[in-house]
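Presented below, as structure tokens, is a lone chain in the form predicted alone.
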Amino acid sequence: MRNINKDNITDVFMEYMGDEVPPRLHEVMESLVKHLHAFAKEVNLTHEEWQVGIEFLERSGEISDAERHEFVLLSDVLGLSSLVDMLHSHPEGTSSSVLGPFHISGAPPLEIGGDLKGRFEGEVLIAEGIVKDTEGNPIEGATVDIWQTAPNGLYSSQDPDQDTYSFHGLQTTGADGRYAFTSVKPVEYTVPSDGPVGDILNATGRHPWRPSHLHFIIKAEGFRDLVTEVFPDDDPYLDEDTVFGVRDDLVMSYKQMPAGSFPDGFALSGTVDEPYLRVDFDLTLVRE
């Protein structure tokens, strides 16, 4: 068509799709570029910004690796990774959340009761659960897979100090659906501010804080993969979450333990004679 303006391209670009096209494809695209087009009208978009646009993109990319994903770490701090989550989140089930950017595949074998904690000072952590059905039925054979920020508020991908797999485990759970490790009290961090996504959050007056936090994404056959995060109740920054990855049943309340009150069944069993904290945190699955 050579009569294209601004008032016929998006019904134009629509055309230009063939016709075997699958129909979600046909769908998502057509919805994308209605509301790109509708965007770029509405603020009426100048050459000059839009080049600062194609080279935040091109930034973006240039600054991701293995360890970092930039374009990931956007769709976080946009809402847009909390907000698909939020979307696809069973009501009968625990909330997801947000993956985040620093996951790392292929996490060693954790028992029933294993220690995260390793060298690194900080308070002890107990945590453990019940991987159930929404009947409350325990869950055998249901992979748990953890991971959480060392005690300086860096990941194990961010921190060459770390060794690659630095609070990272996978539990599979028994007849009792059962998940339960040892570690340090998770902090509060920053996600890094460092590159593009940082330059949004100053220009838009933001933090980059995230309240603490454990990571668990759960798999078991025949229920819908759960990936999600805890948060304890007492953290500055739980209503104010960088990335919106805060869901009220995803808040949990440390207990302190007393001295000499430390159970058998774990790894740190008769090491660990100071005060320690407790939770207990079930997670339900919701069958595909």
Contents of the next structure:
2 protein chains.
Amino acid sequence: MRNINKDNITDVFMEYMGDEVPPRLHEVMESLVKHLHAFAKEVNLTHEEWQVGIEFLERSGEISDAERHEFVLLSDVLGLSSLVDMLHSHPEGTSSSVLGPFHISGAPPLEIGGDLKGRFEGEVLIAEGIVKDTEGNPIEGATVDIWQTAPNGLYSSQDPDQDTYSFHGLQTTGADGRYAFTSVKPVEYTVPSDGPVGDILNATGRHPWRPSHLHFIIKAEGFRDLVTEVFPDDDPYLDEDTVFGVRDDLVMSYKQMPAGSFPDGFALSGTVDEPYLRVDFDLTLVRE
Amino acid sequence: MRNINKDNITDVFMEYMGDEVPPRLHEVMESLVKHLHAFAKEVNLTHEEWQVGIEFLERSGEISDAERHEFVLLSDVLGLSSLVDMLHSHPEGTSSSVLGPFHISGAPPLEIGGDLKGRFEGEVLIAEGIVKDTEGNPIEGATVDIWQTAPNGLYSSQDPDQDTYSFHGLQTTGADGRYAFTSVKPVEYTVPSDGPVGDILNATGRHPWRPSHLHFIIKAEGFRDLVTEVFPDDDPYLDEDTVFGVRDDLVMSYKQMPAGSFPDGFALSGTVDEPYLRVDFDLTLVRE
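For comparison with the form predicted alone, would you give the structure of this protein in the form predicted together with a further copy of the same chain?
First the chain shown before, then all remaining chains and molecules of the complex.
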């Protein structure tokens, strides 16, 4: 096609694709380019704006490395990551929510009732619940990969004062499906805002805060993996998570427990006399 | 908003934007995110496909540097660069076409009738024409920035055997608006296909070829800058330029001229006895 114009270029793109393109790839590319072209036409995108976009992508590439994932962050703050989560959440299971960039593989095993608080200061928190199927039956042998911020708002990979696996643990449920551990409250924090994505937040009048949350990845044989987070109902950023991660069913409550009531069955049992917090949150998996 | 779902997330994104956002930025972001979300929903984008997209962007960032502009190339092969050109081309002027990544600043002045061929082998080409306004009046003092491939298909920045400014020149028109220079035929070439954008071309059954062309940037006081390219009508890739750059009015013809007819007024006059090629192509600028 030599007479390309703004009305036929999207069709010409489709014609350029070969006959042997896998149908799913064809479908995704067709939709992507259709929307890309429609966007440019709808706003009558200028060369200068196009240049800003190219420089944004180049800067995002430059700041990215094994630790810093600016394109993931871009997807997060544009709501794309959460949308993909929601498109594939099953209504009968616990909602999924953004993985985020701070999960690390190889978390050490954490016994039922084990502790993540370690040497860190803060009010003790007990988190526990049942990993169950959609009929409410407990799931034995489910792995619950847990991670969260330290009280300073940093994940271990961001903080030289933490060990590699501080506030990371991998628990395996028994026949009762129960997970249970002690920790301290995670805290709200900002996504990295010193790069190009931070510039977008700034230019569009947005803040970089996420409400505090506990991260989980739950896996069990025969069930769909669940990547999720749970959020306390008193967090100031609950209604304005900058990465759109909050879902109704992922909101939990901290119960304030009185001094002297700390239960048995925890690694910290017998060592906590003060008041503490408790959260009960069951996690429902959907069969594959 | 804590009850974010796939039906309201686009609206929530709009609500997150502040009241002080400049209207044009608001408009562009709204359209961009509306189409991004619509794309993800339309194809029911999976986590695995999302991951492929993120890795594609990260790889594009890694391969990019001052010489290699993978995101520009991505825009080019998706037709976005050409669409932006066409959105802002004026119907009464010469069409604009993709700048491409091989323009370099500071090309040396080239007298009217000057030569770009230099020490390179190949059939001599005379290119000339009038830079004029939309009423056909010649424009004096217009600068015509010219660049093209060497006969080996490489631009000077890609080729250690060329000097920095081989096949680059900057001509300024006189009262007659005429530009004129000698060179050799540019040749068709492939866009860089050894990176992530090449993987897209490969996966979608496309080739990386561009038809041969001469590049021009024409500037004149009181007129809109024109970035364009002209293509010979006998090029095998004329109907399938992988970056969608060809427009009807940018197609020209090489005239085969007989031996002994080489005209006066060129740097090479008196030195060319063989047959040569000639192309006449006027360039029309639109007032600002």
